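Coming up is one lone chain in structure tokens, specifically the form predicted alone.
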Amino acid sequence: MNHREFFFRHIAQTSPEPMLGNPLHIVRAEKEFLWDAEGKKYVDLISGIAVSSVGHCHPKVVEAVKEHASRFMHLMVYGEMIQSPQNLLAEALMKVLPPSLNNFYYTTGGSEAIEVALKIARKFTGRKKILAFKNSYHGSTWAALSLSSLEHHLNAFAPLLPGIIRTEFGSMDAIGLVDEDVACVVTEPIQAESGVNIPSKEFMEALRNRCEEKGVLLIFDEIQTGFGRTGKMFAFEHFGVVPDILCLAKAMGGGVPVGVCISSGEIMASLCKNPILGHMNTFGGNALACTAAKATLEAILQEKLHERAKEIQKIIQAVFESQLKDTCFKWRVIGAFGALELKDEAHAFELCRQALMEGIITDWFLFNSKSIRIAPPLNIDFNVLKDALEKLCNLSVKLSNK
């Protein structure tokens, strides 16, 4: 079988040129490395888009899944049977979350976690309007996509969810838009797909206070920034504010698909009355997924990977400051999450293409396509990281001189 030909003919495509026309046929992955069918090794500088934060095939996660798979995998649709992996994961999560976030609805991924959060907010408040921020990304399902400001996506699938107010992220002028008609404000504490856009602490505090004043639920999307990526277990800890609802996924499962919508018991109770089964899910809370997620969280804590992200930040800053000091390049970084801004989109695409040829995997941001993403596994070898970053800098300088 010609896997490349089969891939393009029978696997539904969402881009005319995945991986810039050179999709890799990966046959093995371990920690920060991937190997293709020809045996070439690649450094994954984006962790499969912030998924493999504990590295690919972390031994603790692999063993936990293997051990539980021999007992049971799927039993029943969500919420109808007591499953110990769900309980054990919730117990582990409560140890790293604020006390108010103590009730869990498990999903199969991030988009669904957002969908659940929106349904809860409308149901709990009885209001219809939703405030979201420009250049945010919350997923590609119908309601999640409606929060986006990517016009060519919105127009292609319109009409979408009504009642969405979109405003500027980080602008104090946005605070006044939060009024008694708004059910919820949905935001990333740190915008990911706009290229690591970090708001001020004053903005986040004012937003939290305004939501409390007006009875509006504050929803944080930490699907990309959660589980140690920014140097703290959750990005909202940088700002000293706590959301009413928290959505997590990506790095949560160590490579296994899983997500969760978390709130208080009072707010979450909206799902089980008037009507019952306010949200239904066949595979949410799957035993293997919850087992993998618990093992992933344990690995992060035992290996102090959220602390290690701070060291990764220092390395990224040091390499960029040393290698790019006489250039016009800009960069932003918090923890193990960085963005390197190039001249334009064409330069970013070409850098990603040349980096791939050099055995380095990176990509650009959805709402900032002239910036490339730096989000390596939190347990990446520091020397491997430095070498890959130096190669990226050299490539970027050469491109800028053409």
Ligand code: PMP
Second form
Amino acid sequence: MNHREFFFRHIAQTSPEPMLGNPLHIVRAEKEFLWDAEGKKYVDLISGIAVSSVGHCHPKVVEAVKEHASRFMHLMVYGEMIQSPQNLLAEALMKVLPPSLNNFYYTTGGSEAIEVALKIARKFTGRKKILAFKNSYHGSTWAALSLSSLEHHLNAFAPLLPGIIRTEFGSMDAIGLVDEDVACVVTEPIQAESGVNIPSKEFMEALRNRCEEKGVLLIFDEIQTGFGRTGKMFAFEHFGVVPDILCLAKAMGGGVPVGVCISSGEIMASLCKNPILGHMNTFGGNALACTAAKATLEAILQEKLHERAKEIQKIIQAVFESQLKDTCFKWRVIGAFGALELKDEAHAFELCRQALMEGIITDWFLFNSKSIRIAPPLNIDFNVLKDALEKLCNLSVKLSNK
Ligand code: PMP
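Same protein, the form predicted together with the named molecule this time rather than the form predicted alone?
Below is the entire complex, every chain and molecule, led by the chain shown above.
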């Protein structure tokens, strides 16, 4: 079979040119490396969009999944049977979370965790309005998409969820919009897809206080920033602010699909009455997924990968400072999460294309296509990282001189 031809003909396409028209056909992956069908090796600088934080095929995750797969996989739909992998994962997560976040609804991914959070917030508060921030991405299911500011998506799929207020992230003016009609505020503590947008501590504290004052639930989407990516286990720790509801996915499963919506028992009880079965799913809490997630969290803690992300930040900053000092490029970086802002979109696309030819995988951001993404596995070898970043810098300077 010609896999490329088959892919374009039979695998549903969502863009005319996936990976700039040259989608890789990867047959093996290990730690920060991927190999294509011709044996060419690539350095992964984006971790499959913040998923492979423990690297590809982490041996502990692989071992745990293999061991569990032979005992049982799927038993019953969500919530009807006691499954020890769900309990063990919740217990492990509680050790790294604030005490108020102690009740777990497992999902199949990030968008679903957001759907659950929105349903709980509406139900718990009895209010209809939802406040979200421009240039945040919360997922592609209908309600999650309704929070987005992707104009062409919103227009194409209208009518969307009513009652959404979209406002400027990080602006103190936004705080006043949080009133008694609002059920919840949904935000990423650090906006990912706008190109690593870090708000002030003052803004986050004001948002938290205002939500408290007005009885509004604060929902943090840490689907991209969670599990050590920003140099803390969770990005909210940078601001000393705890949400009422926390959504996680992506890096959580070490490559296996899993997500979770976390809150207090009191808030989560909204799913259990008037009506019962407030959110149903078949695969949420799947035993294999929970087993993988527990092994992933253990690997992060044992290898102190959230700490290592801080070392990665230093390397990214040092390379950019030395290699790009005579350029007008800007960059933002927190932990192992960086954005390098180039001249324009065409420059960013060409850089990604040429980097791929040199065996380096990177891409741009959904709401910021002139910036390229740096989000390597947290256990990437430091020399490999330095080398890849230097190559990226050389390429970007060469391209800007053209
Ligand atoms: N929130 C954020 C911040 C994300 O980055 C994403 C995925 N890119 C989602 C939600 C949606 O997650 P999923 O694709 O797993 O549904």
